[in-house]
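Just the one chain here, laid out as structure tokens, in the form predicted on its own.
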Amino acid sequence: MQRVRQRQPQAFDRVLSSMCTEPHPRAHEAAVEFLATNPGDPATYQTVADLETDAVDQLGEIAGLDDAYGYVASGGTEANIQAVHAARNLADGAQTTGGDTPNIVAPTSVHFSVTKAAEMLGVELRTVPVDDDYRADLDAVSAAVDDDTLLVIGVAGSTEYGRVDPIPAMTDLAHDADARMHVDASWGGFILPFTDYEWSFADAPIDSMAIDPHKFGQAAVPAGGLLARDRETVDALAVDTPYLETTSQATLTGTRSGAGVAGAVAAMDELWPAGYRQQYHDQQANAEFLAEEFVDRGINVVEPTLPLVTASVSPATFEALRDEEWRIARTADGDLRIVCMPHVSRASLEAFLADLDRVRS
């Protein structure tokens, strides 16, 4: 009988580019306990369905929303697609004039999942410039929004530079045009509660949000989140499911991960708020340490306002660091990008800097 090849998962000590991290031990345990459950059929899998209600309530608390609607998605990509999907369904053609294609407006810093959403759902994506601090340019947003705009999207913790768009002002522009407002806080959602940024449902009358427990929340993958201010948003996504015990389903996927739901609840139970606050302060300190070390070496950096550092290094240096098996990435402009996630230690950053010095010498 052929033996099954045994493989060990990749260690995280040299992973500096990922926005996912090692799950909290309790999240790991809970995920394993619920591996065989499917929250996509909540009437059958009632225990995990109850856990999903708890997860949405906890995510709402983190994001400043007392009565939250939504579900645990596969990640930020699904949540962003569903936000566009709901906006399109709610408009139902009434918002467009003269037969023009409905559009969504977002900064160039928006996640590529929004491009997928526009292509899948047949809406026009209008991307607008960012300002000198990599935040959405409000004048450009205002110029792009028109009577055919269904949705404006702001980013709270951008993928490349960790920036937070001016969410309240963007929300005003969206609602003045009778459009909806969505915030992509997939990465930033578990960091921003401990900052002074205005990003949440409590800061502006936003309509929906992507927020991922499997990023800074330390849940097991996959565990994203789609939150909505009102039930109407979720109802706009529902389709009939005649062969299931549950008669309708609002999620993008059918079968879903009970492990992700259970792991998310376990992580939030363990870490909200004190544990998340501490890991934000620890990783922000790591980001500022790394940025200062780059500057001391004559390397240009973008100030890390959240725990994410970008720096200008040569292509040869970047490839040499990859050859040393550092898992690093580039921005669209070619800058080195390092995300200080909970698994990133000061010792790991010091080892990285030692290799940087060696490959540059």
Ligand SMILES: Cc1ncc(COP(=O)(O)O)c(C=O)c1O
Given for the second form:
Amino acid sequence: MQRVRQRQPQAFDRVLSSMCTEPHPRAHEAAVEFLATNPGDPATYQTVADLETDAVDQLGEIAGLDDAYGYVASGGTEANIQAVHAARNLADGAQTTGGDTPNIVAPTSVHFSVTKAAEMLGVELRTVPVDDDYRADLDAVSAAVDDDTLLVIGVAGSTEYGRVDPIPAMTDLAHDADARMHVDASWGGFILPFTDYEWSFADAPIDSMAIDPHKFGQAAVPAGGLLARDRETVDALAVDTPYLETTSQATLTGTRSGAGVAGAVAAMDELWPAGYRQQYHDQQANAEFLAEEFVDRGINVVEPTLPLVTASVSPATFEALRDEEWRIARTADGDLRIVCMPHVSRASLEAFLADLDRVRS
Ligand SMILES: Cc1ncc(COP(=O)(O)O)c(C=O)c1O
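What I would like now is the form predicted together with the named molecule, since the data block earlier showed the form predicted on its own; can you produce it?
Every chain and every other molecule in the complex is listed next, the one we just looked at coming first.
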């Protein structure tokens, strides 16, 4: 304990590139209260198991799905892996002809968790280019999909540019090829209900979704969400569990802390929908403010269509800002990337800009 007492976790006021945030105080409280429960063993930890059912129902409401199936995962990575896993198990040879390797199709903007999924599950990941606005190119998706495609993945709120792929059209392409459609709304899921984007189960007949309470949902880590339209998706993931009172388990992890489940329910109870709507408007305004400030300084930006700004600054400037202890990151193309998460205040962006002006080269 001595070593822990000597250290403090980082404060959030200089964290500008994380996709996680400070949990809402109610989520924090609930997470601590349920820390030692295990929704992986629902017959023993009944209360938290019931809360998980509430969490899935609530996530379904946010994502436009009545009667949702799914569970609270450890994060978007697990939800994406399980979406690929379910697609592979459901196809189970029926889909793939002639012994060819089954494939999944996704834009290059897809999160690297999908690379992990493909590698672990022995499927080929076919990444296709994005268009000039960083959204999946439909012609390229169409050209990549074939008889061996199990799953098409669209991103609703991409990690680097906050873009939303053309989900309804991608769903048509997937279903025309008898493949499934998964939407990765891990980051965007708690923002997009307040926009005009078509991204949800209500906008297209998508099969599954990743939507993370521990990102814009303001739950405590670890709280991701896997949602499915049909029970068969979750059933396809289930294995027998001989030594537990329940007979099967669909999660990738076994024991998992109830903190994620309880924190997610508490945050959603507190914030859905008014709190999340306000948060989206505040952070979208922050992103637009920041983008304008960059432009005023002659710095190129990618327009923030969701609360995420990327800007071209020199490597030296980037390093100088890191030296000032700003927690910032770069896109694969080397652009500075700032994610306006709920903890990001206007005052902290102003302090960042003042440092930028001082160190810029
Ligand atoms: C779009 C998207 N999907 C998936 C993930 C992975 O989520 P996690 O780190 O919670 O596993 C991220 C992480 O930032 C993400 O931005």
